[in-house]
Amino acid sequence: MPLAYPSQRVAYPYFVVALLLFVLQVIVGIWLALSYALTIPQWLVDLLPFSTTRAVHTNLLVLWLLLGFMGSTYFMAPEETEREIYSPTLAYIQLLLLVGTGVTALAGFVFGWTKGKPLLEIPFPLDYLVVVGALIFLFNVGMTILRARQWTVIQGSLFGGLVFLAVMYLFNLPFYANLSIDWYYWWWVIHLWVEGAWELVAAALTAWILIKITNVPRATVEKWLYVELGLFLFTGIAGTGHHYYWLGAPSYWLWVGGIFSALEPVPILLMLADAWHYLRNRRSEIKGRLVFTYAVGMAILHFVGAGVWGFAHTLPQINYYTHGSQITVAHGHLAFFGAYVLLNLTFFYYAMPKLKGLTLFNERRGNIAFWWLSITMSVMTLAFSVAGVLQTHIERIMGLGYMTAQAQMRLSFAILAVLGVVFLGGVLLTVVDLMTLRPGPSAKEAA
């Protein structure tokens, strides 16, 4: 089945491309469980220190999941707008550019050439190639808008999210010679990226996937998308708030902060929720029962990981203690996995078949993906919660040494590194069947 609009093939080397780097952030994340559980001789610590493989880690996810979100756009575009991309070309000097760029930044960590901030360790020159990167994207896409002369709430969420993320990245650019002022616009770049921008992104495209699988009425999605930006104007920006107690901000801002993040990812799972009761009342049949399914496993583990997870250790009294702590990594594994990870593999199961052209793809392997990486990334939450459960209070309620917190977490890191490597037999379970989707006669039997 041909694609309604040529330009939409664009977006297949960005799917590509963040399918590889996903890979890679998995064995990296491998190797630092390892870090935790074993003793490391000390040559290859010296060749590869924590702090480098923990920024290679984290940075291929935001470049993995930033690039999912581009190939996303550039296909929904087209169908959104009913016009082809503005310019082709641009998107594929844009891909080219911010791999370059990334593939540079990483290569320079391992040789020590690193801005030094957790997730913004990009140095300052590679920092003006991905405002260029994002520039050129935001052209592109505005351009393909405009053109269109039709505006829709999809568009201007969508939109609207990718603009807040390019201006919160320029927070980044300057130096800042006072680190409370430094790291208090540190936070307005991740937490708004994360809690904010990438929030608006994904209700976008989780709206978009609802009506072209359930012909839910439009207007059905697009009431929640109101939802989702009223909460991010005036609680994902407010959320940011349980992160200024601990640069020396007034204290009520715990408390602010830490009741309005966790409503964020509320209207999505609203939507998905809204979408089914209109699916059982009409009795519409679903076109795509593994796009709906990861599109419902990313509502729940997204609510669970930012909502539930985050909302239980950022309440005043207990983020206290648990600030940095492994529960926080626990919280970021979740939702991280539940809100973008899923958000990027729903799309890309319902991309990919119409770029190589299949109508009806078998979708057993997918399936069995689903359920593999989702159990996974959850048990492993539960290992990282035990870990700082016992890290906070060997800590910060004993009082005892870091060293001491260390020994006690080795099992719980020893078992994280198994299920490091189970994950990722799930991830390349995933990326060989997008790679070799084979067609199926209809998508109830595959299933």
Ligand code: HEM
Contents of the next structure:
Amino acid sequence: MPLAYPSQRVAYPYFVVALLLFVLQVIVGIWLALSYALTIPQWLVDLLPFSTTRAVHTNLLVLWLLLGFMGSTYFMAPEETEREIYSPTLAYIQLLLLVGTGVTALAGFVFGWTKGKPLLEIPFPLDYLVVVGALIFLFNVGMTILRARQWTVIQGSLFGGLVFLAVMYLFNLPFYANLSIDWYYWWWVIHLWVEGAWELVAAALTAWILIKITNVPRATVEKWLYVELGLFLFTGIAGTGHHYYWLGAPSYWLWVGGIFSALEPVPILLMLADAWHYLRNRRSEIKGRLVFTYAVGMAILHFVGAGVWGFAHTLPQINYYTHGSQITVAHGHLAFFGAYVLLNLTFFYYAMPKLKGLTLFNERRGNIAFWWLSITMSVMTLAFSVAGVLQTHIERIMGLGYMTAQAQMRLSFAILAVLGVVFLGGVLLTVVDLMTLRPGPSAKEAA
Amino acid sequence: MSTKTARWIFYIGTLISLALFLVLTVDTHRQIQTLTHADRLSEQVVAGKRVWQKYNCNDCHTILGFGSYYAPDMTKVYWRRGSEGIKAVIRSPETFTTWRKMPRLPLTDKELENLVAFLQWTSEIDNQGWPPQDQKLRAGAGQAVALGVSPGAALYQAKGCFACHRLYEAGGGAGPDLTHVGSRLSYETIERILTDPRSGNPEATMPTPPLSHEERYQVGHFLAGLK
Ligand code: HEM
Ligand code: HEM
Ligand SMILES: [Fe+2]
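Could I have the structure of this protein in the form predicted together with the ligand, to go alongside the form predicted on its own above?
Below is the whole assembly, all chains and molecules, this chain first.
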């Protein structure tokens, strides 16, 4: 089956680069776990400290997820607006610019060139190049939508989410003299991204795929999309307060942050219910199952990682003891994986066959890889959580000091390093599968 | 539910949350001046914050509980180690760190002074009493000072002994609990250990404390009095 619009092809290089960066990110993750479990000799710590490798791990994550979103947007925009992309050339320039900036930044980290702010380490002037790349992207997508003049809620949510995302990044640009105010605005980027802007993008991409693969009418999907977006923003904006408990802000944030963020799982649950409902209306002409498996898996792990693991430590009475511990890391991993890694992979599995001109493809490897990744990441989350409970108890409740607690957590990290290698196997299988999709229904489905 | 109702839910939900958030942001800016003692935010403190960012300390250490979780939180490190203790760690991390290492970073003397000023300012932020372990430590330190034997007790805190020794249920576990050390060791023994930890026991791992002769005398008598 050929592509409906030739300009959708620009998505392909975005997906390929994203997948390669994903592999690198996970390899570095294994090194991080080893750094926790083992004693790294002083000369190596001087040469390549944990701080550098952690910046590489997290920046690779954000870079590949965003490239995946951008590729997905370029794939979806023509079909949704019934127009070719405004300028495919600009889309390629944008990719080169962003990848060039990203790779320069990563290399710079190794030589100590950094802004020194966690997750947002990209230094001046590279951070301004990121803004330029984002502006090119928004211009290109905006013009495509504008020229089509066919407003839909899905377009609005997607484009609104992308603009929101770009605007929030601007709060990362200035130097803040006051440490507390610095972190106050750091969360405008990080929290309002993952619990605001990115959720809008995710909701739009998910809704679009559901319309494509089920018989649910667009009006129904778009109605619920409005409700979900409303609930995401209602709980998510004021919910930023769950990061303001202990940074020197007034105490009313304990109330505001606690109450609003405790409601944040509600829209995620609604998305899960939606996906469940809609997928019982699969389109009969769509034979493959893998995209369905991915969509349901994403809805479930999004809820568990963000909703359940997020709720577990969001109330101030609990967060007082768990704040900034491995509990945070457990939540960070499963939430990012369930919500945004699986979203990208769902979209890749929807779009890649079409980019390769396939109607049906052999799903066996993809299916194995899905379970492999999801199960391993769930077990990894449990291992991080065990470490987190030990840390909370020994360091914070008993007050025995940081390193005393870390000594008891080494076993968890040794296990995590092994799990990381297993996870890497799943990632490699996924990447190889997506790059070499083979035609034809699997033997079982043909039978 | 009609699409129209759904759209209203979207607009009203978003606007309420946004309005509340922006109003509280304005108020936070007002109150944070007092809560963080912004009047003490001197040029030196700001320069120290730049040092903190320059060496990317935050991707190993949390501060205010944010950052990486690979190394101890820095919010109240000034309470645990004092200015001399912090400097000693950064000057020669290999003597203070255990099985997990901190890199030797090429800070100039001036950068180090600025950094310590920044960490001192940070320790004074009024942040609802987080983190719990340092809060407990301060209570322990308060109890020690309340014994009426300062300035030895004050030195004990300022020179970073809490990092490795427990005292009244507070402090780290790398070295022995010193709550009743006076009933085990005489003043002379303690003084000798503080001058050279390896004098009696060549296997000892305690780094030589950054104490002058006079300070050794005061800390020694403070400890010898803990029966
Ligand atoms: C897909 C959505 C989400 C993602 C990707 C995500 C990711 C993260 C990450 C990476 C952090 C750590 C940030 C850092 O300090 O370095 C974090 C912190 C946190 N998240 Fe989420 N999160 C999501 C949704 C939620 C939800 C819905 C809740 C609440 C119900 C929540 C509650 C929290 C809390 C309380 C913290 C602070 C932990 C601490 O005090 O150290 N998160 N999140
Ligand atoms: C899809 C896969 C992965 C995702 C989405 C992911 C995400 C993240 C995130 C968001 C952080 C920042 C932590 C925080 O602030 O809460 C992080 C740090 C980390 N990751 Fe991963 N990661 C992945 C794979 C791995 C793997 C395979 C390992 C190896 C076991 C690993 C080990 C670590 C470690 C040890 C840290 C450092 C935590 C700290 O700061 O102390 N990650 N990762
Ligand atoms: Fe949050």
